[in-house]
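Shown next as structure tokens: one chain only, the form predicted alone.
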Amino acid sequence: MSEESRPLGGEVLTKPFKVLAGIFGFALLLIAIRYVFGIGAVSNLNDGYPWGIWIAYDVVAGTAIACGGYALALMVYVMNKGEYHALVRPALLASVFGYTLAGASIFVDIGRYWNAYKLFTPWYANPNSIMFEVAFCVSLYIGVLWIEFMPAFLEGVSKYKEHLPEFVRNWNVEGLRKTLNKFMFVFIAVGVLLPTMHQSSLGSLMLIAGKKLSPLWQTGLLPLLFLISAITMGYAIVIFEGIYAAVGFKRPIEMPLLTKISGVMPGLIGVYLAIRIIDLVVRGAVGVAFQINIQSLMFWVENALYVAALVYAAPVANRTKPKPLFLSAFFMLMAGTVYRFNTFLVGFNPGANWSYFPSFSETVITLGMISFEIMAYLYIVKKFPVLPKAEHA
């Protein structure tokens, strides 16, 4: 059993858990309707807007929000800041479900879902396609995340062995853990490489939109901006989750570690905003931001959220207090999410004859995915050694 992590324990089937289960159950019903009657039965997607809320949130924004494991891996294993190791498992768990559900949502979104296996068959793949690179890297990263989380799972199996089926009780858990630990450095290295590739490539996807994407977002720097914002969102979700989980589970807040992590955010936000502003000036696109339309409005909302995150995160005194630290993380997550929605939906205009707004079913299915992610998180932190033990906190 890890010296830093312990199962939280407690009742699983709480009232909030049951509410989330109800939302997820309704979403499953709508997903069943989608597979029986086709994607048009539940969505407002069309030839002009083939990517809707499922891609914009579940994949583009959702994977960035799930970058906590990636961001901490950069800090713990690349920058050799081992003091943050106690936060790795909670961040990794959020990444596991964020990315896994993003991958699962693709099967709801694509029309010919039965052809998805061709992604892994070299004779069908197009290695020159940005979309292929994103899909392939995300798929591999999901597998890597589950392998990285496997030690926590094996520790849980070891503790509850007597309550598990006989074939599981016969597992050589300690042997599996030792073998896994020998090769874990390989998966950690790959786990740093893959998000760096596909988070930047998510930005590259919209380069091919050309003039259909507003000048407020269409830039050759999209890959860099997507990568910087994803890393910043990764640190933000670690802080957000750490404080929210501590309050929700009535545990001490790990302020010393969260304060140090938050020190990275002002610099990243500042670099992002500087690149964003200079890019708009160089391209002569500043005037577009002052037009009276929904795109300019959302542009200002997006950047106001970035500024709010910076205002709360920049003062050193704020980073030592839970409330401003939580708000800085919240505003950063909102800013990155709105930026991605703007790039993939709000700023995209395929032509005057096309329009899109998420249907009720699309929205419920997205909420169902989020509900399942929260349910799974609650179950695992209560049954497996994920959260740091209270003495450490």
Given for the second form:
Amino acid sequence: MSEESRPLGGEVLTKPFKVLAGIFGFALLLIAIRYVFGIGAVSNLNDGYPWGIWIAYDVVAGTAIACGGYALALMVYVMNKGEYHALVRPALLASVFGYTLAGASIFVDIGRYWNAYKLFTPWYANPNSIMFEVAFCVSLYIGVLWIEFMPAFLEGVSKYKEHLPEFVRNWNVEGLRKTLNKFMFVFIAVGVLLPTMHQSSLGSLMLIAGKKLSPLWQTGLLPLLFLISAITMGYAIVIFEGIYAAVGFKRPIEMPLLTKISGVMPGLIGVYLAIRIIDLVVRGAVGVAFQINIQSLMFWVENALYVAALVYAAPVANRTKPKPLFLSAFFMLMAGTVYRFNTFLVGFNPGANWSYFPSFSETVITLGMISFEIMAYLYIVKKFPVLPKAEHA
Amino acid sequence: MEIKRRDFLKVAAAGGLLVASNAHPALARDPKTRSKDALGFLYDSTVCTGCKACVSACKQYNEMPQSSSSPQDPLWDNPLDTDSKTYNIIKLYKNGTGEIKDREQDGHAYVKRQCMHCVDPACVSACPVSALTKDPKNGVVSYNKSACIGCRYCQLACPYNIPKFEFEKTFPQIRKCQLCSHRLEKGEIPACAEFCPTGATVFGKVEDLLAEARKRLQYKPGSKQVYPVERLNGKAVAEREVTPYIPQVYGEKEGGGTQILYLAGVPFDKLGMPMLGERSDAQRSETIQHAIYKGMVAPIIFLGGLLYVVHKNTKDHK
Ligand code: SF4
Ligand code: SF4
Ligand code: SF4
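Mind pulling up the form predicted in complex with the partner chain next to the form predicted alone we just looked at?
Now the complete complex, all chains and molecules, led by this one.
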């Protein structure tokens, strides 16, 4: 496996990296203000809209975008398509950071963070609570992801010592790596179970909002729709990242692999859209989509993005070309993200007296989290064996 | 290949069971019923004069700070809604000229808002750390700040938007009416009922309150009737001329039922009460969640399948 991946090498402190660092630094300052003066000092969150972009983007959309590791594990280890192995590591890396940052965002968002350990205290934990299930599963999964990523890290430490900072060079890691590999199948299996549970439960979170959530999104099928769209977004991010990283780092695109992977997209999107439409018809909610308001507008935007992703991915010829494939992946990521924003924010209406639009500081904090994620990704692919070895770079 | 395909199908089937076993009726969580000893109050909008004595009594006996809605003059305690400093509020409905009380057209009416102490509370179902609990006997829904993580899921869940959060504080908590449980412990009744001069808010057992409410719906408009004040079966009473009621006891069934009951002369949606079905959102959410996770059976089968398949496939890859 180690023969497949190589560190990229190259300068870490590039210009884009410095810009990202700047945004992240600004976000840290605002986070400090939040911890001293309260959530209200930096955000527009209020009693009617207790959740804003920190939850809708950082956690709900962010973890779905980070489903690449999960989606590939399904393909490589469950459906036994070993040929995609080379893609597992970069996908896993993006998942590690996506999920870890979502976890970090939760600590910015929750008001009484010092009590967070109560989630793991049996006599406080409430198994009826979907929030409990999500929080518990996501925390476990963050741990599992780091363990799954460990081999790459340890390999990096033992094989590419010269690239590494002083403090990791002296570790003796071979033994640990061997033991880890022996039990890795357990972590991979748990690593498929957990996202299946919490990606569906992220949808279930909104069930209890009842009538506060528009009938365009409120349905008993929320868990199913969230799960299917998360898996589809997982494949989309693998494709998106594969093409983007190749172009960005001036490497050849792994076209044959990406083409093959994209073969599942039309089916997944098709099934999703079929369930979505039948559900709306059965619940008699179609009429709501034709009212003139922001909710119905966003409903159409959301589903137009799904259709765009489908249209670009459906023709076999499209999937062999980087451009349409990239667009399809891009539209799918947008579609899933807008679906999540709609379900958590746009479709949510607590009553006429309340409104919410993210504040400047709130948005900077979210952008800071994303910046950190990209910085960490750039650093690791340059220093550790993550990206597939380029055949003729 | 054939064998692998079958393995995959087995796992997929378990996974499907995990997600799609949704609304199997046998697994549906039963609706919750009111405890025999449930306590609450009956608020009769036609009796209320909008004096707001309950609002200030609530503040005083819960030691809550003032909450101002006018930034130019922050010394007035004049909140427009329940907030993190206000558990209880009287709101006004006004239409057209507003001249006739308790009339929908060209009339006005008052409505009291506080925690409804739901029979099957969404907030209790939602709270991940059991910071919100419902007393199994008197049914009071109370908050324990030492458990709360401040996730605000209770706010998202409550159909009445009751839990309020201290967004402006460094160490915030959730705030809401707890039916003056500190007073109940001492044998007193909720402050808002005790200090209501008209009898618009009367405290009692929900069973008795429901009977009283039904009785009032039978009264002939214009007739003189005796209305209890402060509490049912107490000494204080007031005689008043009955005005027409909307034939509905709000809270009897709404959202699975509440322990605060309402009567009014103006339709409840006009007063700003949410129009809820008889099934609570907590029941619906828990039914779906339990269908998927009951006894963790489906996840465990799914995991078993995954362990088997992944173990085999990782060997294949070596
Ligand atoms: S009104 Fe809201 S806060 Fe009060 S018990 Fe019902 S769900 Fe909970
Ligand atoms: S904010 Fe506190 S009380 Fe409300 S659901 Fe979260 S932990 Fe429970
Ligand atoms: S029961 Fe007590 S806390 Fe609740 S509204 Fe009445 S006075 Fe306020």
